[in-house]
Amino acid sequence: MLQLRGLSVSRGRRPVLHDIDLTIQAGEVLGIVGPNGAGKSTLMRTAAGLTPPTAGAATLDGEPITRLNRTALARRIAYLPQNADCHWPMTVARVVALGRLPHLTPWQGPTAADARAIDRAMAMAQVGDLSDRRIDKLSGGEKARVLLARALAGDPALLLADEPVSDLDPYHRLDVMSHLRRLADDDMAVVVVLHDLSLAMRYCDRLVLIDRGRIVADGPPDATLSPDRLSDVFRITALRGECEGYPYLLPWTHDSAGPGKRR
């Protein structure tokens, strides 16, 4: 579905991403992991067509993203940025309805199909009971779920979610990841940036590990988060195991020597 080939991004003279090759396919949950400042958010913005690469290209179904009509691109890709917020005094229902805008022509009102998509997205994110409340009066975790619902309301083929569970309590973290898993099972392509390595191990089909703007590993979660890579990239050791058929990884000790002491 989405291919990145030889992709590099710089901010001024500072390189952020280096020669990224990555293929994202329908039906999978692809997790992007790596330490702070590794380039994960820049990768997501570039994949969404919001940050132009300085080299290489991103293609969607074989067509360069830069040549796609912005409305057509918005219908196919939903992007949920890191620390997304909404300060407008709007009800939750109206905020979620904004996710349908790419499907509407100017001055067109929502159709019955739009209403069904909005209801379905609100149910997925468990925000139906917040429908009539103002979003600027909600907690951080509630806002995060509303903005996820807005992204899902557009029925995208590809969802790019940058740390969608960072503000959520444990119950809603598991719930949101379960929903993303089901979306992929229904043939959506889901790309999610995660700092929670336990969730990454459990819910992702594939993990891409980024460090200092480069892809260090791309493969099954257990192989990508090998003990050596956890030590070299994250400077931690972890406990591993399996429970009820699911693998888990629990960060346990850290290397206090500092980044300059990496092996």
Partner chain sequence: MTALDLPARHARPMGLFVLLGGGTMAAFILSLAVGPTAVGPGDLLRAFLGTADGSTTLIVWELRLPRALLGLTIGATLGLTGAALQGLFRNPLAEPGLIGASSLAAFGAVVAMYFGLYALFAAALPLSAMVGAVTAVMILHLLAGRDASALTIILAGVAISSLGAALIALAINLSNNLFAVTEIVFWLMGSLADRSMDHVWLAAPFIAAGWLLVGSTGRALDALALGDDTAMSLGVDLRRTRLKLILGTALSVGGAVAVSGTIGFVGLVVPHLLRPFVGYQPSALLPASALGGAILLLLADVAVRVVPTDAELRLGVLTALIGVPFFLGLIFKTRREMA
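Structure of the form predicted together with the partner chain, given the form predicted alone:
Next comes a single chain, given without company.
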């Protein structure tokens, strides 16, 4: 679906990503992990077509995304940025409806098809009963689900979620991740940036590890987060095990020199 080939990206004059090759497929949850400042968010922004690459190309089903029309791209890729929020205190139904903007005809209101998509998105994210509440009156977990519903309302083929669970308590982390899992099972491509390595192990089909702007591993979660890489890239050790057929991982000790002093 989405292919990144030899992609390099700079922000200002500072190079952030180098020579990224990555293929994202429908039906999988792809996790992006890596230390702070590794370039995960830049990768997401580039995949969403928000930051143009300095070299290489991103193609969506074979078409370079820089050549796709903005609206056409917006209909297929939904992007949920880090710390997403809604500035004005609109109702939940209105916020979710914003996800339909790329599908609206100019000078025409939402159609019955838009309304169905909004309902479906709200049902998927389990926020249907909140639809008349104001978004500023919701709890953090509720708000995260509403903004997820907003992203889903456009019926995207690819969902890019940048740290969607970092502000949530354990219950809502599991809740949002299992929602993402179900979306992938319904054949959506889901890419999610995670700092919580145990969630990454538990819910992702594939993990990509990024360190200082380069992909250092791309494969099954267990193999990507091998003990060597945990110590090389994250400067931590972890307890590992298996439960109900899923591998799990629990960060346990950290290198006291800190991640800045490595090698």
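Remember, predicted model here, so these are calculated numbers, not experimental data. Here, rigid core means the biggest group of C-alpha atoms that superpose within 1.5 Å across both forms. Residue numbers count along the first chain shown, from 1.
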Exercise. After the core is matched up, is the C-alpha of residue 143 off by 2 Å or more between these two forms?
Worked result: yes
